[in-house]
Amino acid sequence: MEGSLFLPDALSETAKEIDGLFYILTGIAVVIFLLVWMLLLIFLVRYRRKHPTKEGLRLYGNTRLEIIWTVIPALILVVLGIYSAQMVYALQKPPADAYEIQVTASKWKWEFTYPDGPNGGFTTLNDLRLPAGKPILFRITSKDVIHSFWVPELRIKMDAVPGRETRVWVKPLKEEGKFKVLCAEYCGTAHANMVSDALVMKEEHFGKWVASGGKEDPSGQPLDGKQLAQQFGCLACHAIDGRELAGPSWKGIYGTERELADGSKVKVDDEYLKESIVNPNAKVVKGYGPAMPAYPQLSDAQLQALVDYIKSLK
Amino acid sequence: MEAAHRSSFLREWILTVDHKKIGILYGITSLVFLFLGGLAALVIRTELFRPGQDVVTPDTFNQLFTMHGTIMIFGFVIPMLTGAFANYLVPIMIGARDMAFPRMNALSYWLFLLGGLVLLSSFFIGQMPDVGWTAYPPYSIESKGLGLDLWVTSVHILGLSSILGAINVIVTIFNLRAPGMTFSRLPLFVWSSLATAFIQLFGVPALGGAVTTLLLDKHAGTIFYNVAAGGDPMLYQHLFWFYSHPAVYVMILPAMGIVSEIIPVFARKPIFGYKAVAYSSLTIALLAFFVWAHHMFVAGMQLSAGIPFMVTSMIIAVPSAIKVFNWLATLYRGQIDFKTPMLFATLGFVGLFTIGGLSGLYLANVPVDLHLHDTYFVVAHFHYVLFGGSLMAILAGLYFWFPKAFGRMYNETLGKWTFALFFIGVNLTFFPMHFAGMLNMPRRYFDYSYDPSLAWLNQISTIGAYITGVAAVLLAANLVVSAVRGAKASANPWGALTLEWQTSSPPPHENFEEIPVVTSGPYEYGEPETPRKRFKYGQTVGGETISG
Ligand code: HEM
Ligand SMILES: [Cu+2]
């Protein structure tokens, strides 16, 4: 992501408005910063002590000056407050026709549930896709601890709180390649790996994608196991170079025999690997706790791509 | 011989109820915590030098930032300002012989040490808390091991210590002022300590309640935060910030007090707008209790419910701004002497605190905070106020009152070098964090491989952190060596006018041979008279005659 040094690309109208406010604040901040630092430096240089016993000017205060520098910042802040408050109301009121996406956070993944599709709705894992030009309402919740749904390019952030539904809405402007959803509320070991892909699609592409239940990538690319492993956060716990993280390394495990927690043995083949992804606690390798989340929502094609990737790690 | 020596050490330090010795104990202990917290920070910064996982596991990383935050706030800044400085200075500055309750004062210190040790014990048993210094449930309740239990126990003990300390400061200031020491003649550090003590007294119980509920939920099966049973995790956040926002002012008001003492002395000018500075402290202390939910704009309350808190947060910036303008005006047409404390107070505190105050305006703004909340921008913000602000003032104060407390001078050249390194280090470390946060880096991440282009910003930060580490070593070397071998200090090496400088260095057991009679304010500098002539603090004080 190149972007500027200041802010990432702004992909929605709201994001642009927030940026506008950001730059107004920056203008004010820079002026005050320069004022303070210039006075500081000028005074420090200009009034250096010339003689050890010299005394400064006997000046206790100046009521007029003090009133001025109390009232001016206060006025600036009042104006700023009124202006920002209006924006807050706009931000919290979604248009009536907004397309609703359910966001479910859990340790350490994002699930997005779309209201339509082949079987009346489907869920994707760490894969958020938005139609360009349509208002979208996110209904956010969590299955375990507090997480926070942050999309820097959309300038929105909202905590995912268990037992509650929080909401935030946006209207993405145009088709835009990959960006990220990040978790902004500390949630434990793999907090930093709770990252989802996000994408704004042309409305008709989005329609096709939804109609396929999220399984079919309209671009028709073959699935890439390595990319899926990153996208689903597998690599947070599984190294591919033999190091032991929270889970066993994948390097060279295909075809070997593993000892399970209950003492029995199992051969690492396609079937075992698929089971371990869909239902990881069925067979836990000796020495590891039942830490891995289940991934029941993966398609067969995605599962096979992951298994092929693991196979390829010699 | 040996035994006699040991027993006098016991009597002099362990059993002491002298506020000056207790202050020094507080100071030394907090400095040890500063170094421990600093080590944790260096490991954190080393991990973040590159994307990916390098030197520690994710779990260790999470423990380290929890320990770092907790140690710095509860083990260093708060006890240093309200324990060390307030203890040492408040009684002497108001012309008292000691605190109102000397034995309770000693108890405060020993509770502080105990609380600190309980926290550190988690390191030795290998079960450090990993809940963040905020310990939000339900995450904190689910955490394994003894980490949370030790953390809560420690916070309780430290809180008790704070409450006792606050009572002592309040009663001392109200009851033990010397004759003639009216409220309008109180040094500004005393005003700020008074405001701070009130914050502690009213705020700490909320914190105690909040952390207790965590333990109850974890061990006693209560359901404060158990969602399945109808509990609500946001209750904790309200309780926590009801204390912890005012706590950030506990960490800055005394620092502002220190700076208000130092600038007039080295500028040889009265403080500009004494009343405004004093009342700003009280205003801030009061307003501090009405801004807490600005930490929770996106926590799940309605966005518009944030508006009143946005407004109060912006209002509280005004008294802070007033103080900055007053300090600047105090420099105007002064005769400024750049001793180490003055460097830390002006370029250090005034300059850097301003940056932290300005970034606070962004965060107080609901729409902008939607983007910036819980990112590295917030980390930059609170380090500019806490490191650029509180710590710079603490360092200014350490150098300034060192000759008083130890009767010896620190090394001036080394002091200036230390300042330069701290100044460079702090800015290199924390300025780039604004940009990392504005782009896409959340706080409390041990890895940023989702965007390796964040690396260069992080690398500058890490290098800055090492420079700060070097500066800290120079600081320690200067203080330790000078305490033993420094040149002898006179009673009043800076020609200051507050009462602590009117007695010997170090002061005698009960501070003054004779309680001084105060006849004028604390900052009566300025042409044409020399300051000493304007003072009639007492007759013979500390072996030196001060002519009236
Ligand atoms: C001009 C005055 C200030 C304003 C308007 C301000 C505003 C804010 C806001 C809105 C936040 C929450 C940011 C977020 O979580 O998104 C924050 C965080 C913080 N502020 Fe300030 N602040 C000011 C001064 C200070 C001072 C004087 C201190 C301490 C000496 C301080 C220390 C902190 C700390 C420690 C946090 C982070 C707490 C945490 O989340 O762990 N601030 N500030
Ligand atoms: Cu706050």
Contents of the next structure:
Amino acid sequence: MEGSLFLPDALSETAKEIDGLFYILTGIAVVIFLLVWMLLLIFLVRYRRKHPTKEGLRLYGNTRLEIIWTVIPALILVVLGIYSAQMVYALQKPPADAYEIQVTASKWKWEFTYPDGPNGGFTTLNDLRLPAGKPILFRITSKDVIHSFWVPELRIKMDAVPGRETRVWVKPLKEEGKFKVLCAEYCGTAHANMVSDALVMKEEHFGKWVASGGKEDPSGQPLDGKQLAQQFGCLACHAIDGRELAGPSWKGIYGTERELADGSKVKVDDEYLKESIVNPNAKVVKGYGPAMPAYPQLSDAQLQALVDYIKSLK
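Any chance you could show the form predicted alone after that form predicted together with the partner chain?
The following holds one chain only.
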């Protein structure tokens, strides 16, 4: 991927165009800054007061110079304004063959709904996948408060507003790459945890992934339970060092016996953990409220990876 000294890797054609505009503006600003300071220093030295009793020459303006330093900046602003406006309009008009992904924000997670799949569409949680080289239209909304869909590598940031749909489109480069989706609008106490993984995939891998309903990893790599726990936001409520947060700590929990809210007891094993992830209100641990969201969309492989990770925390 192409890097930059100032900006993250640009993973779309639009991002490269925006970077180009940024560098043009920065270059012009630097040139003007240096020119002003150079002239200021020259005038300070050349026209400094050499004789305390002698008055300097009074100047009453120079029409030619004033026209020059007015017209040239005005022309620069007009050219940059036209170039910027064309870029903004281009961002608002997706190609007819753009692949549409519904983005739904809520405290404090991102849901991505794909129109294809075995059941006519499916939704992933904090897991955005994009086909390389294909235009993508994001249709963005929110379930609760205002969030902001921000992807630095794609140079896009669009508000997610309850009851409204905002749109933005991009065309990822024909290369694979990983990045993060962030929320750029403060949305509550766990705002900093509202982070989603995102991956640009080869188009054939993306097709296989969509055909599986988002439950198979075409790369064949084993799933990382810790990474999944971070991806799904589990660690915002479940500590791994023994601390009690909104939910029970995962440290040393596997194999223990827990008392439930109804007074019964349950052994923490694979079956109980998987049920608690898919249907958390089925067996609520005593002392905790039924506040955990359900994750029925997880595949068997993802559930087992999470259970194995919890099992490893001794």
